[in-house]
Structure formats: structure tokens, C-alpha cells
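Below you'll find only one chain, the form predicted on its own, shown as C-alpha cells.
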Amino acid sequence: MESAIKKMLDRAREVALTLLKQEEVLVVTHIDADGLTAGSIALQALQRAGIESDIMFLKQLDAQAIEEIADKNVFTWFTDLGSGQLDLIAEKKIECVITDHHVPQGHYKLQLNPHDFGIDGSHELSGSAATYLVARSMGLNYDLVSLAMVGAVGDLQDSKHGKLIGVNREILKEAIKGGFVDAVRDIRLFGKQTRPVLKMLEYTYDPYLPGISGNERGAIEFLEGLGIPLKNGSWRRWIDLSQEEKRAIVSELVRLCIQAGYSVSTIKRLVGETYILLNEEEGTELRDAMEFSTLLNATARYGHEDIGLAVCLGDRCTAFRKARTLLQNHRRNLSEGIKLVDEIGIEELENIQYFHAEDRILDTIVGIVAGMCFTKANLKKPIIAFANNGKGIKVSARATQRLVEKGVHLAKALHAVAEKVGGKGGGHNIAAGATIPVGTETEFLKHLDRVIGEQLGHSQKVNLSSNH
């Protein structure tokens, strides 16, 4: 591990140096909250080396943004993606440098990529962290090592372990030596900081809690059957509870998960490392690393990327309060979402199980409902879910650490046969996406249901059961 780590932060500096004898440099990144944390990072530390800059979001690094980006002829440096596209990159002799975390499809000598070093881009380290090893190298931006956290969190770098593994570990302890971050032992449930205890329950979906996840009757009922008061004076949050009453509740709900017959993965999910910022307010959703990136999320997958950034920036006023008001649509879109898998229901295959939102879920955000829907669903088979969107269907998976153990690959799966029916896909073991052309949705259940088959070693059965 130490000699791979060695061997990417001399990558990072040979990629620093590049940048640093740009005059101008065009950074174009993803629009999730990883993305958003990397895109601000690079744009930070150009702008502090004294290169013009500009940035550019992308739901998508296709042929045509590749062409678009071409015809600016200036300098790229990608970051959280570009390492699924060299092919399409390097046909449009795009000059560029890369900070990526996705498998790559094939290898480039400016791509700083965990998987080109034998580290799992997966856990290990995030598009965002990747990236802040690029800026360090460029100078004094330690302070930036939070927003690579928050990155980190945002894309579950931290779901498999309850805690950052890995290289991102490495860089966690540089940011608590620099008193930017700290990590406590508590409850992983978003809304610690901001919301009552009671709404952070009831809105609580990964995982489903019985009896109280969309039920505001229910989590009044639980607290108050444990005797723990909603109010004292105002609203009671996480953060105003004592130990004891926090304890109280958290041994209640693994009873309850148990009683659900929750595997004990998702069980020990529920406690682990969370990740203060030490210089944000408490009791905002900036403090704590979790709501921070959800706070992201719901601005540029809703086409509002520039109030993200500026977050990002420092703005801690204008666009802060409306990111504030983006993440409450967010949320209810997430519990929206929910509630229409439930009514249209998870249809299984052999080795998979999907669903078909059409135009009910925005394509931005089908791939957080599916991972949600997770508890509620078969665990033993990866959740595809489908979404309409302008170029075509949006095709998000997600997969359990269980099933990857097994030797699901689901971005290996997701690029082939996307490739198979004219589309284009990528990502990570765990979770991945593509887009495929109107109509081959049958086709592309039937190839994937083979290829996932084959991975877990299974025979197949391809059934196909709708007319999706």
C-alpha cells in the first residue's frame, strides 16, 4: 500500500506540474457532490497559481460534450470522470490532465487514478481526493482537504467500512493534524446537525426503518416509548441529546432491524465515523460532512451547479440560503421517488431486479432512489433502475458490498453491454451508470441478467417478465 501511495503522489506532482505551465485551464466535472467538491478544488488552486480558469458541469461525459469541449481548444483538467472516455479523448487530441476515481478504459500518463496503482477507486479514494493530491502538490491549499472529504462522503467512499479507508484515510489524518476536521464515533443518520430528531428518523430511508421511515406518527411513538422528550423549548436535534438517550435509541433501533431481519451488514451501518467540519457552524448542514455533500447534491443534479459552487467558494450567505431551500425539494423528491417504486414495484430477473421510472423520477437522481429502495428490496440481486432522459434512458445500478464480494462487477457489466445496445456506461464496482438508446431496455435486461449471471457463477434462466 505504501509503495502504491508513493508511486500516485509522484503522479500527483508530474500532473501539478503540467497544470502549473498552463496560462489557461478549462476544468470540467460531474455534477454529483463529488464532482462539485473536485471541480472547486481544481478551480481553487488554479485561480490561487494564477491561471485563468473557467469551469464546465457535466451530467455525462459523452461524444458531444468531448466535441464541445474540443472546439474550445484550451487545456482540460477532468476531474471525477474523463477516465471511462480516453478512447473518445484522445481522438479528439484533447490536451488534458486527469483526476479520476471510475475504472478506467484504458491507461493515460497524465490520469491520476487509484485503479492505475492497485487502490479500489470505490472506497479507497474519491474523484475529489484524487484531485486535492493534485492541488497540494500545486501549493499551499491545505485548507481544501474538507471539501475533498466531503467529497469522499458524498460519493459512500465511507458506506462499506462505516469509516474512510485507504488512501482517503491518509488524507483524513491530514486534515485532523490541520484542525480542518474531526472524526466521531455516531449514529450515520443524515440530519444530525439541522433537523428534530424525529424528522431525522422519518425521513430516514438506508435503511428502511419499520414502522417509522414516512411515518411521522411512528417516530413520535418510538421516542416517546423510550421517554425521550421532542421538545425543550424548541425542537430537540441529534446534536442536543445526551449520551444516554443517544444510546437509548440506537440499541432500539438495531432491535429493530434485527427484528426485521436486516443483514448484519446494514445492522453496523448504522454506526460508524461521521466527520465534522471544525470551521463551519454548528447546527448547519455545512458541519457535518454527510448533510454537507447531500446539501450539494441537491443543487447541480437540479441544474443549479453554480449555487453549489459557490458554497464550495465560501458563499455562506445568498447561495447558501438557496441551496438550503433546493435541499428540502431534494429531499422530498428522494421520498417521492420511494413511494413510486413502491407503487410500480421492483420486478426480478435471475440474477437482477430493475424498475422502470419513465419521467416520474429525474434522471439526476435515480440511481440515490434505488440505492435507498435497497432495504426494502432483494438483497441477493443488484437493483437496476431505469429514467427517461434527453439523449435517451438512464440506466443507474447499484449493487451490495455482499454481491461485490461474490464478484459482481457492475461497471465492467455496465460497459459492455451498454456498448451492446449503442450506449455507454461506466463507473465503479459497487454502483455504476450508462445511457442506452429509447427501446433497448429488453435487450439490455436480457444481456445484463447473462453477464451478472456469469459473474456470481450462476446459470441462467433469462425470464423476461415486462415490456420494458
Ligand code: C5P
The other form holds:
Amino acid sequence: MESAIKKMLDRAREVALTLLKQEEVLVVTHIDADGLTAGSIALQALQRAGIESDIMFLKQLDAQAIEEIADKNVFTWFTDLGSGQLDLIAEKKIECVITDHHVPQGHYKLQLNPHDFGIDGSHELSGSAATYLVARSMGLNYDLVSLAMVGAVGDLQDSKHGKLIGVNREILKEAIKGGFVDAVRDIRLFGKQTRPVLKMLEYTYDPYLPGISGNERGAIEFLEGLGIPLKNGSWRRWIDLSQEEKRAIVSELVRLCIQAGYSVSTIKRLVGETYILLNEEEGTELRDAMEFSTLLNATARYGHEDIGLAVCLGDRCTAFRKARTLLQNHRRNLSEGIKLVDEIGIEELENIQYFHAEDRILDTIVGIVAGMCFTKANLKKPIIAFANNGKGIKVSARATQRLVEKGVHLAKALHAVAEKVGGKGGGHNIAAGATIPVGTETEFLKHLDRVIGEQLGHSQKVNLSSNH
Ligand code: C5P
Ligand code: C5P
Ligand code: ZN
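Next up, the form predicted together with cytidine-5'-monophosphate in place of the form predicted on its own?
Time for the whole complex; same chain goes first.
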């Protein structure tokens, strides 16, 4: 691992040197928390180096977007995307560097991607952290490490072990040493800094808390049952509780989850490392990496990337206020999305399960909803979600760590199957996405069910038994 990191740092330096030679650079990035933080790290590193720069946000790097970028004829820095579209970038001869962590479809000498160094891009290095590795080779950019950690948490890179691992962890150590971030063992739920505890519990869907998730009365009774006052003048937040109260809540949640038959790994994820941004004010969304990243998702995934970007660049007034309003809207959409899935139900095929949200869940958040529905659904099969988007059908897929260990690789599966039906897909082993033509969903599901079966070795078993 050490030598892999060393090789990566060499590549980061090469990429940084190339960037420093440019007079003008266009940063092109993804619209989620990891993309926003990656893009804002890149933009700040360029500005500090005196390089003229601009930024462009994309839902997806497709042929049309690549055409648009090629037309600009400016040196480009792709962050948190690009590796899956190397063929299109080469075809249009776009001069560029790439800092990404999606499964690469090919090689490129100015690409910093963990997969090229045998490092897992879904847990060990986020797009933002890969971008930070280049930024720190461009000058005195150590303060940007906080954004790198927010992006990593936003991509759920800490979900496997309840803490950041791999290269992310090495970067975290730097962040702690520099006094930018603290890692604290605590409950890993959203809203510890800002929400009344009862709301924090009520709005938790991952894991789904039996009797509490989506149920205000249930959340109140849960807390009252433990003798925990809901108010002390104002509503009490998690950070206002005593250690004993926190411990009582955690033990009771663990008991409820055991009773509901959840797997050990799901239950273990309740508690783990959480990341505090020491330069942010306590009691704000920005203090906790998980809340910060959700705040960012609430902006760019709804077309308000300018607001998310401004917050990343340090705005704590107007943009921050607007982002908080958008966050309320995002939380509402997520909880309505989950209720919708409850209503329409999840269909099971042999090796996968799916739902089709049509126009009722935004294509940019349907993947988050699918991930949140997972603990309540069958964890033995990857979950596939469809939603309409103007250009076709958006597909989002999520697996569990256990399924990945058994051979599931969603990026490979979605890439291959989307291509078969005339679409495009990619991503990570545990989470991937695609866009496919309208009307090809049934065919897509049929092929995907077979491919996932093959990844799990099911077809081999069939072959072996049919040899007898
Ligand atoms: O494009 P990008 O890599 O930023 O998107 C990653 C997506 O995959 C996020 O929505 C995240 O929720 C999901 N993911 C996941 N589990 C992981 C890594 C990523 O669900 N271990
Ligand atoms: O949109 P969603 O959160 O489901 O995306 C999951 C992962 O799949 C992300 O890493 C995203 O970048 C990737 N993806 C992709 N190609 C698409 C759609 C999503 O590589 N057409
Ligand atoms: Zn990412």
C-alpha cells in the first residue's frame, strides 16, 4: 500500500506540474457533494496559483457535454468524473488532466485515479481527496483538506467500516495534524449539530429505525421511554445531551435493530467515527462532515451549484442561508421518496430488486433514495431504481459490502448492460448509475439480472449441476 501511495503522489505531482504550466484552466465537475468539494478544491488551487479559471458542473459527462467542452478549447481539469469517458475525451482531443475515482475505462498518463494503483475508489479515495492530492502539490493548500474529507463522507466512503480508510485515512491524519479536522467516536446519524434529537431520529432511514423512522410520535415515545427530556428551554440537539443520555439512546437503538433482525454490519454502522470541522461554528451544518455534505447535495443536485460552490469557497452569509433552505427541501424530498417506494413496492427478480419512480423522484436523488430504502428491503440483492430524466431513463444501483465481497461489481454490470440497450453507465463496484433509452427498462432488467447472477457465480453453479 505504501508504495502504491508513493506512486500516486508521484502522479499527483506530475498532474500538478502540468496544471501549473497553464494560463487558463476550465474545471469540470460532478453535481454531488464529492464533485462540488473536488471542484472547489481545484478552483481554489488554481486561483491561488494565479491561473485564470472557471468551473462547469455536470450531471453526467456524456457525448453532448464533451462536445461543449471541446468547443471551449481551454485546458480542462476533470474532477470526480472523466475516467469513465476516456474514449470520448480522447476522440475530441481535449487537453486535460483528470482527478477521479470512478472505475476507469482505459488509461491516461495525466489521470490520478486510485484504480490505476490498485486502490479501491469506492472506499479508499474520493474524487475530492484525489483532487486534494494534486492541490497540495500545487502550493500551500493544506487548508483545503477539510473539503476533501467532506467529499469523502458525502460519497459514503466511510460506510464500510464506520470510518475513513485507505488513502482517505492518510489524508485524514494530515487534516488532524494540521488542526483542521477532528475524528470523534459517536453515533453516525445525520443532524447531530443542528436538529432536535427527536427529528434526528425521525428522519433517519439508513438504517430504518423500527417504530421511529418517519414517525414523530414514535420518536417522542422512544425518548420519553428513556426519560430523556425533549426540551430544555429550546429543543435539545444531540450535542446538547449528556454522555449517559447518548449511551442510553445508542443501546436502545441497537436493541431495536437486533430485534428487527438487522445484520451485525448494519447495526455496527450506527456508531463509528464522525468528523468535526474545527474551523466551523459549533451547532451549524458545516461543523459535521456528514451534515456539510448533505447541505451540498441539497444545492447542486437541484441545479443550485452556484450556492453550494459559494459555501465551499467560504460564504457563510447569503449562500449559506439559501443552502439551509434548500436542505429542508432536500430532506422533505428524501422522506417523500422513501414513502413513495413504500407505496409502489420493490419488485424482486432472481438476483436483483427494483422500483420505477417514473417522474415522482428526481433523477438526481433517486440513487440516494434507493440506498436509504435498502435496510428495509432485501439486503441479499442489489437494488435498482429507475426515474425519468429529460434525456431518457436514469438508472441508479446500490449493493452492500457483502454483495461486493461475493463478486458483485455494479459499475461493470451497468456499463455492459447499458451499452447493450443503447445507453451508458459506470461508477463504482458498490454504487453505479446509467442512462438508458425510454422503453428499454424491461430488457435492461433481464440482462442485468443475468449479469449479476454471473457475478455471483450462480450461472457457474447451474452449469456445474447440468454437467452431472
Ligand atoms: O459519482 P460519485 O462517485 O460521487 O457518487 C457516489 C455515489 O455512490 C454516492 O451517491 C454515494 O451515496 C454512493 N456510494 C455508496 N457507497 C459507497 C460509495 C458510494 O452508496 N461505499
Ligand atoms: O446517480 P447515482 O448516485 O446513482 O450514481 C452512482 C454512481 O454511478 C456515481 O458514482 C455516478 O458518477 C455513476 N454514474 C455513472 N454513469 C451514469 C450515471 C451514474 O458513472 N450514467
Ligand atoms: Zn465521487
